[in-house]
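First comes one chain, alone, set out as C-alpha cells in the form predicted on its own.
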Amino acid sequence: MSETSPKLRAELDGVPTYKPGRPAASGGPLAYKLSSNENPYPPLPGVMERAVSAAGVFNRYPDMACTGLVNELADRFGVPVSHLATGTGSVGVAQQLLQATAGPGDEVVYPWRSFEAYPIITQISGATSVKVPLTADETHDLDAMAGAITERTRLIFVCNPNNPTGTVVRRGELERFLDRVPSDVLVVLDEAYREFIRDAEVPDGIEIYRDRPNVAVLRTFSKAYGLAGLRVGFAIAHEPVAAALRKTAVPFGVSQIAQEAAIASLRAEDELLGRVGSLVGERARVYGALVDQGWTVPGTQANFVWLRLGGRTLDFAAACEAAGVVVRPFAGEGVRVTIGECEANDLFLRAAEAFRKEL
C-alpha cells in the first residue's frame, strides 16, 4: 500500500476550525444554552404544520431555485427577484460570495473580533485575510478598514450588528465609508441580527443596497426567525452580483422543509415581532444589571451581549456551566452570551454578580 496521501489544496493548511456554541450537558442538572445565539422560542405560528406537510414529499428533490420563498422575500422587501439569492444559513451565503469574488492573491478586509467564519471561508477561498482591529470601543474601526484597501481587495465584510460585540455602524459613518470604497470592491453588509436593532440610526442595508451596486446585504432565518436549525438565510445584491451567487450555490442546498418553514415564518410577522420585542425588552434588563455590577458592556443591538474578560475568559464561562449555563467563550478575549430565556438570564446574572466580587 502507498504511503503517499492524495495532494489536496496548499490553502487548507491550517484552516481554523469553526467553533460551534457548546451544548447544555444532557443527563446532568438543568442547563441552559446560551452560547449559539439561537431564539429561545420554538417555532413561530403555522411554520411546523408547513414544515411537517413538506416532509411528507422529501423522497423528492426541493425547488433549486428557491422559488416560493424568493418570491415572498421579493415582496416582503421591495426588490426584483433577479436580485435575490437564497444559501444555507448567511454563512453559507457569504462562502459562496467568497467563491465569486476572491481567490489566490486576492484579499478580503473585515473587522476583528468579529464573526469568526470569516477568515476560515476566507483561507478557504484562497484569498488573504486582512483583520482591522476594532476600536476601543469594541466598534467597527472603518477609516483602519477604508486604508487597508488596496488593489488586491476584492471583498470587505461589514457586520451590523458586529458578532460577538453587538455593536453597530451608524448610517452616516457607513456612508462616509462606501463612499470611499472603490466601485469593484463588494461590500457585504452581514445583517445577520437586524431584527434586533432598536437604534433608529443603524441604516437598514437593503436600503443602503438600492443605489449602490457594490454592496451585497446578508439576512438569515436563523435568529429572529427561530430556524437555525433548517439552515436557510439569502443575500439581496445587484444582478451581477446574485447572479453569481446562483452560480456557486450548492444544488438543492435549500431543503424543501426550509424553504416552507421561512415562508411560513415570513406570514407570522406580528408574533414575530412581538417574541423579538420581548427578547429586546431582556436584553435591557441583562444589560442594566451587568452595568449596575460593575462591569463595562458595550452597548448592544444584537440578541446577545458581550464581556471583554481577557485572561479570566475561560474561568468566567466555567463558574457560568457550575451555575447552569453555557456561554461562549473566546479565549482571551472575552465571553459572548445571549439573551435566553428569563430564568436562563437569571442565572447567568447570579453567576456574573459572584464573579465580579471576585475580581
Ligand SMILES: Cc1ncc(COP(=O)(O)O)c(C=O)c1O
Second form
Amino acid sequence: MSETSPKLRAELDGVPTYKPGRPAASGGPLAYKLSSNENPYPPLPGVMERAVSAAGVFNRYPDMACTGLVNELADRFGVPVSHLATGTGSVGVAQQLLQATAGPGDEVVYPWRSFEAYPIITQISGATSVKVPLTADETHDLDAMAGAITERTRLIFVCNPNNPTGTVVRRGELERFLDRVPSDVLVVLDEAYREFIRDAEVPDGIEIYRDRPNVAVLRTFSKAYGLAGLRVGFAIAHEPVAAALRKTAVPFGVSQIAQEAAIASLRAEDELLGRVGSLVGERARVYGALVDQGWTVPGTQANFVWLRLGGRTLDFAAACEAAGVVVRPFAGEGVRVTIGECEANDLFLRAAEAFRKEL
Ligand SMILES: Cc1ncc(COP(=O)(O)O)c(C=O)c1O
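Could I have the structure of this protein in the form predicted together with the ligand, to go alongside the form predicted on its own above?
Whole complex next, starting from this chain.
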C-alpha cells in the first residue's frame, strides 16, 4: 500500500477553521448562549406546523428551484423572480458568490475584523483576501477599501451592520464608495442583520441594488426570522449574477422543511418583526447600561454588542461564563455578545459590571 495521501488542493492549507459560538453547557447551572447572534425566541406555532408538515415527505427531494419561496420573496421585495437565488444560509450563498466570481489570481476585498466566514470561503475559492482594517471607531474604512481595489479585484464585501462590531455604513458614504467601484467588480451588501437597523440613514440594500448591476444583496432567515437551524438564505442581484448563483448552488441544498418554514415566516412577518422590536429595546437597555458602567461600546444596529477588550478578552469571556452566559471571544481583540432573553442580558450586565470594577 502506498504511503502517499490523495492530492488535495494547496489552497486548503491553512484555511482558518470556522469557530461556531459555543453552546451553553447542559446539565450544569443555568446558562445562556449569547455567542452566535441567534434569535432567542422559539419558532412560532404556525411556522412550526408548516415545517412539521413538510417533514412528512422528507423521503422526497425538495423543490430544487425553491419556487414557492422565490415567488413569495419576489412579491415581498418587489423584485423579479429572476433576480433571486437561494442557498444553505446566507453563508452558503456567499460561497456561491465566490465560486461565481473569483479563483486563483483574483482578489476579494473586505473589512476586517468582519464576518469570519469571509477569509474561509475566499481562501477555499483560491482567491486572495485583501483585508482592510476597520477605522478606530470600528466602522468600515470605505476610502481605504476603494483604494485597495486593483485590476484583480473581483468581489467586495460590505457587511452592514458589521459582524462583530454592530457598526453601520450610511447612505451617502455607501453611494460615494459604490461610485468609485469599477462596474465589473461585484459589491456584496451582506445584510444578515438588516431587520435590527433603526438608524434611518442606513440604506436598504434592495433600494441600492436596483439601478446598480454590480451590487448584490445578501439576506438570511437565520436571525430576525429565527430559522438558523434550517439553513436558508438568499441573494437579490441582477440577472447575470443571480443566474450564476443558481448555477453554483448545491443542488437541492435548501430542504423542503426550510422552504416551507421560510414561507410561513414571511407570512408571519408582523409577529416576527414585533419580536425583533423587543430585541431592539433590549439592545438599547444593554448598550445604555454598559455605557453607564464606563465601557466604550460602538453604536450597534445589530442584535449584538462589541467590547474591544484586547488582552483581557479571554478573561472577560471566562467571567461571563462563570456568571451563566456564554459569549463569543475573539482572542486578543474583543468579545461579541448577542442580545438575548432579558434574564440572559441581566446576567451578562452583572458580569460586565463586576469585571469593570476589577479593572
Ligand atoms: C454578517 C453575516 N453574514 C452572514 C451570516 C450567515 O448566516 P446564515 O448562513 O445563517 O444565513 C452571518 C452569521 O452569523 C453573519 O453574521
